[in-house]
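For reference, the chain that follows is the form predicted on its own, supplied as structure tokens.
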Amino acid sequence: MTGDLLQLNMADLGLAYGLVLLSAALVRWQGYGGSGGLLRASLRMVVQLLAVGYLLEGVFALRHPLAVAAILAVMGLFALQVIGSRVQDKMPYFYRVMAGALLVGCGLVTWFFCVGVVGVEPWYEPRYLIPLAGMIVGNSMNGAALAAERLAVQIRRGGAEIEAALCLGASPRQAVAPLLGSSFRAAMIPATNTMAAMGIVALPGMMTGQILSGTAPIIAVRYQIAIMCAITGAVALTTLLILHIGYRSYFTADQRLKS
């Protein structure tokens, strides 16, 4: 124990991991089928976390721009492929979109957290942008991918009756309108129910961390609710840019629903 903060050593996370090893054991002995994916699972979880947290003290060390950059562009190429992989029904230009959505959605909120809230000097501190960018874009992943297959499968469904609305005189952006709107409040009800059930069903990761390295309760609750606020931003802002931007990939150039 180093002041009030409880280290961890090797073996406790060998006491740690035997929970795996007894959910997996549980599996197999119900018959289920599914302990080998659950044992490779937590296998590539700790090679993957443990290559993080080494390249992560050299990042801190050495506190270069360029180098954090890097970190944060590995973070949101990881966070395309995630979104790719839930997504089945991808519209025109899926990547180009969701990369764009992403950049600037999540890059703007991470930036006004950083600097306007929290005032992290220089504004590339590792320390602070790093798992706060994390944060934000791993959240948003649930809003853009939920956003992304709504939209598509509603546009592929009611296909007929978005080219009726163009027939009488609307634009595109007035046939799909109803698709938009009911899109958003999709993406948007992961984010509403974290807020609703915070700290009556669940204390979040972000402060029980806090608390566990010896932060007071109060200032760690005042940081739960800040990154909460920015999380629900940047869904927020990053899924309206999906789907403001994605929809116009269904068009053609003279208003005509693609085939």
The other form holds:
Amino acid sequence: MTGDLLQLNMADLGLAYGLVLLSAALVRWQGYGGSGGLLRASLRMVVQLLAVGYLLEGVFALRHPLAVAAILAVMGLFALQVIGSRVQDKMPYFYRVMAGALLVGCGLVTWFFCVGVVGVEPWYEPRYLIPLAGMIVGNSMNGAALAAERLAVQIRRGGAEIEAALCLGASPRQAVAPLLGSSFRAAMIPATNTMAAMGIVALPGMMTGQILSGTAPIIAVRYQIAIMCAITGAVALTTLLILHIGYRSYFTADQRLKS
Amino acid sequence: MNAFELQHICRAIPGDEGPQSLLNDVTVCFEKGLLHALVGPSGGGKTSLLRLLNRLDAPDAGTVSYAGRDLGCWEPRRLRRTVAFVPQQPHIFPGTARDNLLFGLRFHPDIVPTDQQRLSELCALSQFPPDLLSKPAEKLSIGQQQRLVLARALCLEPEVLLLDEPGSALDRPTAEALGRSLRHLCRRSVTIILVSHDLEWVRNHADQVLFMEAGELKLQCPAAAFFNRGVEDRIGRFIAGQKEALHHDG
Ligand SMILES: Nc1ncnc2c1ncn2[C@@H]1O[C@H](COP(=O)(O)OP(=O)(O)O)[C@@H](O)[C@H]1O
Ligand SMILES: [Mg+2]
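Return the form predicted in complex with the partner chain of this protein as a structure block, the form predicted on its own having already been given.
What follows is the whole complex; the chain from before opens it.
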């Protein structure tokens, strides 16, 4: 099917890049400033994407599980770094909790999705595994950052509420239960909103890409539905893990709230 | 018999200029079934001491034991149900006053459900007006919330009550009525350890008075002896100063 796709050569890319140059020129002519930033960002985009493209070409050609694993590891580390930069108020053992939750949450869902739902053969087939894992990790990363930030803020602000429950003989788990609920809901908002807007406000990137490369729209839609379900599952699982491991780090072994 | 025994308790927290000492070598016993009043200037460590007794905080050094067992040997949830702490700022959970009063029961399926008679008894003991039970709890005044939180603690039938300034938002007659309720609990061998700034109230209701200043326990004696001291030392001047403040208030 990919045979249907019109190839883009470097001359075509140059033509497309003309649009960026035109924008920069317009900005300059109007004296708005910032045309340099625009050009730098566009060049960075080109270099980064070309590098990823060649890297993926190599990995796809290799079709070796270790090469795929290396890509997934880089993806995971990048996600951790993004989460770390977004969350101001970090819980104790922050990176360990995040890494564990992403590994288990995204790992399980990606494996289930590739092997169980799509039926990828072999399971590490990079053409499927890498983009699917990318979407799942990317979305879970957003959920994880939201959950961790929200939990930290709520526990810090909710000290009186938590101690009031502890004083009535609640376990730490019982004392934070209401806070875990609202943190979970906050973390799920982006995934929920995306699902609600899907197909109406925006045609999702993966589906658009598949259609461009010649896939029948109905097949592309099926993929999109399946990946949305996988994303929702992964975000929920990752978030639940973060909340349920994370709250413990705010308590001591003798069930006191750390000050 | 002693309910609590504290030996050489020290506790400090990290401060801007090195560790800040909250409690410094406090050794004290609290006899069972008595009403003990902690008094002294603000920042003296009274609240810090109460928080150690149900393990909301842990001491850096020294030992605390309750009923002859080191606190470390108590399961924290069991201890906190037995030794109830009512903080100065009442925390209200969502729902009506009745929901709040019964809130602790959800953590203890073994406690028999509270019937109407028990509910009235809890309201009477805590001086909480029973006709407010179906009101949303966050609509109540601070004084009413304080008493509601006391009733919520009593609902779990604790052996010890730790009360941080329970009368601070109450008018004189209500505070006096609360004092009589607490005395009634003491007769049922409940041990009460409370913080108060109202020495008149302490004189009327406390068995033992403990004077704390700068994280140290300066004096522990029966209430009568405490109030018969002269004004020759700091403690005497503290008592006199409080009386004066009372008179200035009118
Ligand atoms: N968590 C805390 N953080 C900072 N300072 C504290 C904390 N807890 C207590 N303190 C300080 O410790 C001292 C003793 O406080 P506290 O026990 O509340 O005294 P009291 O109840 O007698 O007024 C005060 O100076 C108070 O500011
Ligand atoms: Mg205090």
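Residue numbers count along the first chain shown, from 1. Not measured: the values here are computed from a predicted model. What we label the rigid core is the largest C-alpha set whose atoms superpose within 1.5 Å from one form to the other.
- Once the rigid core is used as the reference frame, the Cα position of residue 38 differs between the two forms by 2 Å or more.
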